[in-house]
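Below, in C-alpha cells: the form predicted alone, a single chain.
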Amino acid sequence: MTGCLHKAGSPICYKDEEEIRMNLKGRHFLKLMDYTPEEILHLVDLAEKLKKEKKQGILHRHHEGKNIALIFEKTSTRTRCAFEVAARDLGMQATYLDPSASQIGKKESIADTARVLGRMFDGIEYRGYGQEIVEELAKYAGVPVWNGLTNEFHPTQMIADLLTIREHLGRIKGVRFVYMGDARYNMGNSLMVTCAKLGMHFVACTSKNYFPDAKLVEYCENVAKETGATITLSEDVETATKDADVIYTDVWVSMGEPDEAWAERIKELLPYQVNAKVMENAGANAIFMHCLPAYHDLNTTVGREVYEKFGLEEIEVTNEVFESSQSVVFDEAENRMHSIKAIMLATLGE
C-alpha cells in the first residue's frame, strides 16, 4: 500500500499500511483533550481509508460478532444512523436505548449501568447531558466508551469535520477557522480544542456574552503555543471573517433549553448569522460548515415557530448560503459515519 499520512498538515509518505497503524485499542473517546495531535490525525486518516473502501465496495467487517450499546438521552438522526451503519459495516450488532428505555442515573446509578452494560457489550456510546456522565461510564464500563455528544463536548463530530476540511481544502494545519454564534457549549468548545491541537487558527465570532469559558480558552492558548495555532475571540464580524477558510455555525438554542431562550439568543446573535455578506468577506474559496440540523428555511416545526414569534425565515444561516456551492454540510454529515467507524475500529482494535 502506498500513500501519504498527513501529520500537522505535512504529508509523510509511507510504504506499508503497518507504518500508519497506531494502537488505540481499549481507549475511550470522550474528548479530544485526551488525544495527541498525531492520534487525532490517525483517526482522520483511518476514516479516509474506510470511506474509500466503502465507496469501492471493499468489506471491512473487522469485528464480526461483537455488540455495542447506544445510549441516547438526547435523540439524533445523524449520530444514531452513523453509529448503526458503521457498526454493521464492521460486522457488529447495535442495541439502541432511547431516552425512555434507559434508566441511567434514574433507577440505576451510572456506575452500576456501566458495569452491567460492560459485561454484555464490547463498546458503549453515550449521547446526552453532562460530560461527567460519560466520564463516569468510562470509569466503570471496562470497555471503550464513546461520547456521541454531551453539553460540553462533541468529539465524534470533530473527526468528521477534520476529514471534510482536508477533503475540500487539502490541508488542516494553518486553516483559518471561524465559528459564529453561541461558542459556549459543545461545538464551540470542541472546535476550539481541535484547532488548538492541530495548529489551526480559531476565531470565535460572537457577542462577548457567548464567548467560550475562560479556563478552556486558557487551556487552548497553552496548547496553541506548542502547535502554532492561534485563538481569537472577536465581536467584529467583518474583521473576524475576512479571508477565512472555514465559516462554521450551529443552532442557537439546543435541545432541552426553554423556549424563552430564543428571544435572548436572537437579540444578541442575529448580527452573527452566516449570510452572503459573510461568505463574500471570507472569499470565494471558503467553505461553509454546519453539524446539522440547520434552521435555514421554514420546513421545520422549530423554524415555523420562530417565524411566527419573531418573523425570521432563516436563523443561524440563510438558505442562500446553506444551498450554495460553498456549503459542504452534506459531505460533513456523511463523514460522521466514516469517522465514527474509524473511532470504533481503532478503539476496539484495528
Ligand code: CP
Contents of the next structure:
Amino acid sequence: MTGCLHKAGSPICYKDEEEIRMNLKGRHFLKLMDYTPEEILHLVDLAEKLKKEKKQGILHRHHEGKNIALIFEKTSTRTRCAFEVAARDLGMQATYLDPSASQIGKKESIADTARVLGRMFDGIEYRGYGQEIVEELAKYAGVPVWNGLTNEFHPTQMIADLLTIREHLGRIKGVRFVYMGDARYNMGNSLMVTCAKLGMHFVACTSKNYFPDAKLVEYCENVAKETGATITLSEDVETATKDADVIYTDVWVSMGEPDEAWAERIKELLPYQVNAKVMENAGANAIFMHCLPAYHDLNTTVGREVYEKFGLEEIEVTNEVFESSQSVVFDEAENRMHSIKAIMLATLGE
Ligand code: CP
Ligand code: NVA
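Switching forms now, from the form predicted alone to the form predicted together with the named molecule, please provide the structure.
Expanding to the full complex; the earlier chain stays at the top.
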C-alpha cells in the first residue's frame, strides 16, 4: 500500500501513486451516492490539508477572480457562512441569492435559472427542498453545482463529519456510529450512505416509524457488502447504543416541515433523546455529534414554544450532553468551512 493519503490504519488506501491523483474537476456535489469511497476520502484529506494551511496562515487563493452563486431557499448559519468564507479564502467572490428577492421558481424555472447563472458564475450552491431541484439545476448549469441541503440529503455536512470523526477517533473504517431521532430525513439518509460507503457500522436507533426509507436501506446494504459496513435498524436504545463510538442526532422537525409535526415527533422520539444515560451506555470514549442548530435549552424561540406547549426543556439532546466534554459539535461546525472549501477546490480544479 504505497502513497496512502490517510492516517495510519486508514480504511481505504490507494494502490499506487497514480490513483492518488484524483481529478474531481467539473463534477457536481449533489449526494454521496455519486462518489466512490476513495473520492470521499480524498475530500476529507483535502479538507484536513486546507485546515492545516489556514491555521498556519498559508494562503490558498487558487481561484482568484472567480465568482460563485449561493441560492438559499431555506435559512442557514453554518452553510452560508462556510461557503462565503471558503470562497473568499480561495480568492473568489460569493453572491447570495435570497429566493424571496429573486425570480427563482416563481417567475423563472430552475432550468432557465441554471442556464443564466451558469453564464455568470463558476459554481453554484443550492439549498432548498426536493433533491430533484438541485439535480435539475446541475443538469442545466454547465458549472459545478453543490448541494447545500435538500429534504433528502446534506452531503457537504458529511465531509465535515468524517473529518471530525477522524480527528477525534483517529479512524473512520469500523467506527460504530449510532444515529438517534428522525432517521428518515436528510441527515439520517446522508449518514447511512456515508457509513455504508466507508465501511462503518451504522445503527438507526429510533421508532420504526422513523427508520430510513426501505429502498435507501437496501442500496446501503448492497454497498456495505463491498466495504465491510453494517446497517442496523433498532428500536432498543440500550442494545443499539452499547459501546458506540459516535452518538449522533439532529432536530426532530426539519426546515420546511409543519409545526404541527412536533406533537407526534415528541411522542415518538422522546425515548430516543440523547441524554447522559445514552452516553454512559456508549462509554467514556464515545463522542457526541450534531449537525446543528440544536434544541438543548430554552434560549431559542422554537425551544421556548415547544416548552410552553409540551413542557419539554430540552429536545433531541439534553443540555448536559451538549455541553459535556464528549460533545464535539463546535469542531464539527468549524469543519464545515474547511470541507466546503475542499469540495469547491476539488470540483473547480486543484
Ligand atoms: N448544519 C447546517 O447545515 O447548519 P445551517 O442550517 O446553519 O447551515
Ligand atoms: N434536518 C435538519 C438539518 C439542518 C442542518 C433540517 O433539514 O432542518
